[in-house]
Amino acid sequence: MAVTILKGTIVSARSPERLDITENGYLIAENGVITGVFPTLPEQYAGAPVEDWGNALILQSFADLHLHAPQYPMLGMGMDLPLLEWLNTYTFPAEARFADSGYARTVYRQLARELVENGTTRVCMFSSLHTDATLILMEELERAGVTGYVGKVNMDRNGAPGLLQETTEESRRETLRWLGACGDFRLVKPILTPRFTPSCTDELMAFLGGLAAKQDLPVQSHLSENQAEMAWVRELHPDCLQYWETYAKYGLWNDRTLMAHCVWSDQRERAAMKEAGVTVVHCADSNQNLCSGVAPVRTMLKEGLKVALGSDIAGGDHLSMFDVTAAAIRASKARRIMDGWETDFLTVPEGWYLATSAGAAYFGEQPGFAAGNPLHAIVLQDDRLPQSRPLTAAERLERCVYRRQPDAIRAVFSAGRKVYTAG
């Protein structure tokens, strides 16, 4: 039996309201599965090797539930454009380059490495429409130790014809070819990915809904991100009162569905998400960069919706989920002002919960460092940051959300094994 024992200041988000903190504690896993967090080393582990990280913080690693892998090379570009213009000007030409498998290999290897170095070990990720590049992405994530879901994008209309658009038959055929090649992956699994309603014909959406039911596949897409997008959806689907119904009528709306953004989801749409068990992925950076709006996250949480966080690169301009957490907190403060001070902003423990435990729940895990969860952890040092007085562990975590010293992340564990050690 392989035993991993990490010693340090252990902080996890067992609930949104508070942090579980064990100073000078031991986080223990057997065969990659957590057995518990202990204030002293249990007797049965006496003599087992211990990785003693001193006063370093031992934290949950991140779950990023919405990012576009082929947009990684265009991070920080086109931030002055609204969503639909940004897609046509920057995104579609950037994604078209992934027809070149060599280019895909180079970019995706770098992306996978950077994710791990930033402490992100679980993802739900969009590839491009290219089958071979999608499989390369899955290979590179698995090689780096990242777990989660990757989707080959489907888009048979309103793309860039001749550059980034499939025929319906091509989309169906290539989706089946991709799924047929996914069986050998252990850590990274397929997720059906209609880009968004305007990109998929009714015929393609019906095919994907049937496929989701037949093969029991999860689904990811976008919902109510931008008002111009929503108006476009109403034109394309006059039979649907709201955007969400364009997914529901094709069987793409259930408790394994991820919907990114939901900035403009009203009470009826939110109620439909809660009833179906759909997970909202809040992407605060992207929503502000593309002037889409500020999602009512506090209202969603009060209404009982499942909410997690996504970097949404490259609409979002930060791959680090520390920065994504800070952006979500700031956005909630802006929303509070917009709501006439009637809603509360997210606290740091709440933001941390959304970036870690809430995302991990999509993969069937319990909150925090719960026994039975696979070991996903970050070792983070903050000893070189100046301080005016001794800080509590909660204060140290808060500061690290907003500011980190160079090379703060010293080690990362994913699915029970160490996948990164700082040089």
The other form holds:
Number of protein chains: 2
Amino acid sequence: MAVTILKGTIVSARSPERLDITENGYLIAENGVITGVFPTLPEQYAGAPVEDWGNALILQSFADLHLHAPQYPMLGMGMDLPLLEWLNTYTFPAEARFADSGYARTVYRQLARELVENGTTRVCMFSSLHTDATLILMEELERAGVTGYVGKVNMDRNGAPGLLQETTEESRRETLRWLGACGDFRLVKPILTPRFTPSCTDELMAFLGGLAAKQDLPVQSHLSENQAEMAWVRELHPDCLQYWETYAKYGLWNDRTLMAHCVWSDQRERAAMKEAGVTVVHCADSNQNLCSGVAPVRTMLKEGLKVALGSDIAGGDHLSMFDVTAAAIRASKARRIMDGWETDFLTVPEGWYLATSAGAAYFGEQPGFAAGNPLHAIVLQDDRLPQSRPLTAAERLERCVYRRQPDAIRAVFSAGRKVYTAG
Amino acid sequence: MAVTILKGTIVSARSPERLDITENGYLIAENGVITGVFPTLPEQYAGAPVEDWGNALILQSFADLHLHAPQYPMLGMGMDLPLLEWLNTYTFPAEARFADSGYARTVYRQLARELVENGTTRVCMFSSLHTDATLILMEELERAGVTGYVGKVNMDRNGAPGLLQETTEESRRETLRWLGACGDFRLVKPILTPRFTPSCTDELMAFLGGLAAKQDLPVQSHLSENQAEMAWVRELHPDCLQYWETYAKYGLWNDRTLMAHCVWSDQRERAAMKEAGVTVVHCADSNQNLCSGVAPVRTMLKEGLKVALGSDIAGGDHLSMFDVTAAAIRASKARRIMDGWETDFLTVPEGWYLATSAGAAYFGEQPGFAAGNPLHAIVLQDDRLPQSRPLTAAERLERCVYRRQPDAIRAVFSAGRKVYTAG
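Okay, that is the form predicted alone; can I get the form predicted together with another copy of the chain now?
Time for the whole complex; same chain goes first.
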């Protein structure tokens, strides 16, 4: 039996309100599965090798529940356009490049490496419509040690015909071909991915809903991101009162469904999410960059919805989930200002919980470094920064969220395995 | 005569609307003063040594017109508190440490180095109330090659008595002692710095106004950042209709005055700034972090006010002005959303102009790499990022603004001198 013992200042996000902190503590895993966090080394591990990280912070690694892998090369560009124009001008041509498998290999290898170096070890990710590039993406993630779900995108209308669009038949066929080839992956699994309602015919949506039921597959898509998009969906589906119903009516709306954005989801739509157990993926920077709006995340939490965070590259411009966490907190303050200071903002522990435990919950994990969870962790050394007085672990964590610290991540563990060591 | 010739893709922010781009261009300075940007090497420089940076971007370096040097060690902490509580809980104790000159030396050396490494070569900076630490700060900036203004802070009321507060007499005496010791600095000059109206008695304000006139000194302070602060100022100065008048009535309001924040400055206050030629320093992230509000920057520009950017560490959490630029753009989009999409946002060229040319204007420079300006420049190599197609220089610049690129800054020039080389 393989035992991993990490010693340091252990921060475990057990609830949104509370960080459990164990100074000079021991985080222990057996065969990659956490057995617990202990203030002293339990007797049964006496003599086992301890990785002693001194006073380094040992943190949960991140779960990034919404990002577009093929948009990685356009990260940080085209931000001055609204959503639908941005898709046509920047995004579709960028994604079309992934017809080239060699290009896909190079780009996805770099992406996987950058994710791990930044402490992201769980993802739910959109690929492009290309089956081969999607399989390459899954290979590269698995090789780098990133776990989670990847989806071949389905889009058989309103794409870029001749450049980036499938026929309904191609979409069906390629989806089945892709699923057939996914069997060998251990850490990365398939997730059905209708791009968004305007991209998929009713026929395709019905096919995907059937497939989700038959093969017991999870689903990810976009919801109520932008008002022009919502108006378009109303035109396309006059039979549906609200956007979410265009997913629900095809069986794509359940407790394994991820819906990115939900900026404009009103009380009724939010109630439908809560009722079905859908997870909202909040993408704060993306929503501001594209002038979509500011999602009422704090309100969603209060209402008991499941909420996690997504970098949403390349609508979002930060791959590091430290930045994504800070962005979510900052956006919640913009929202508070917009609401006349009548709504709360996300505190740092709440933001941290969303970026770690709330995302991990989608993968069936318990909050924090709970016993039974696979070991996903970051070792972070922040001692090169100046400080005016001794800091608490909570203050150090807050500084990690906000403050760029080059080379501070010293090691990353994913699914029980050390997948990155600095230097 | 010393000639500097930099070859690369030269981007010059000549106006908020327009980036002048010269591919394979030559940026030339004689004795540290720019003579121009040329598409081919002018004959008179034939045979002179050329620093050929290939296709690297050659950009103006940044001007950060509002930051608090003694808050550098608390960067990224205490963000969950509103302004006035944040001052008392975090800021005043952090600043009090600068009574210790050894501590000041260590921290300010690190700060100066980090500024230069991030391409900030011009600053307007608050020190603490400590004269010796202020002189140390000026020494360290000058040694590192940062130019600009530094102010010993004046605060003789509502500080932290016994920890961080002066008597009126001490404040007067120490200000004069400080000014007397500033004569030897070549690149860093003094600026009068009443902390903000609640921190200074009328007597002290009158003294500073007199000094500004007598010694021809510029002034920096804070204005209309937060509604609780504004209410407090109204209580303290019932004779003044608006906050700005508390500065104006003491002679601290003219075309060399910098006012940070101005989140809540209404049309009348903005007209007073325009009339006097006061420069607004916009600190987007700080205003959101502390839930102060979102300043109507785009409106200020439209009205013809002078606006520049500040990192406002440590209310702001980013020292890099690339981040500060992205934050200003993003905040302008939040503002647009708050305004019901009726106001414009800052475009990337506008944000870039604010972070470079608009800040440099405070130091008497012409926009962009204009002939006659001292050479302040960044050489940036972005070729390690993936790209899906050849990018224009404008796209590369946008990506620099948004995208974290470790070690991309290869060299920095300040006031004609190379002050940083990577690696």
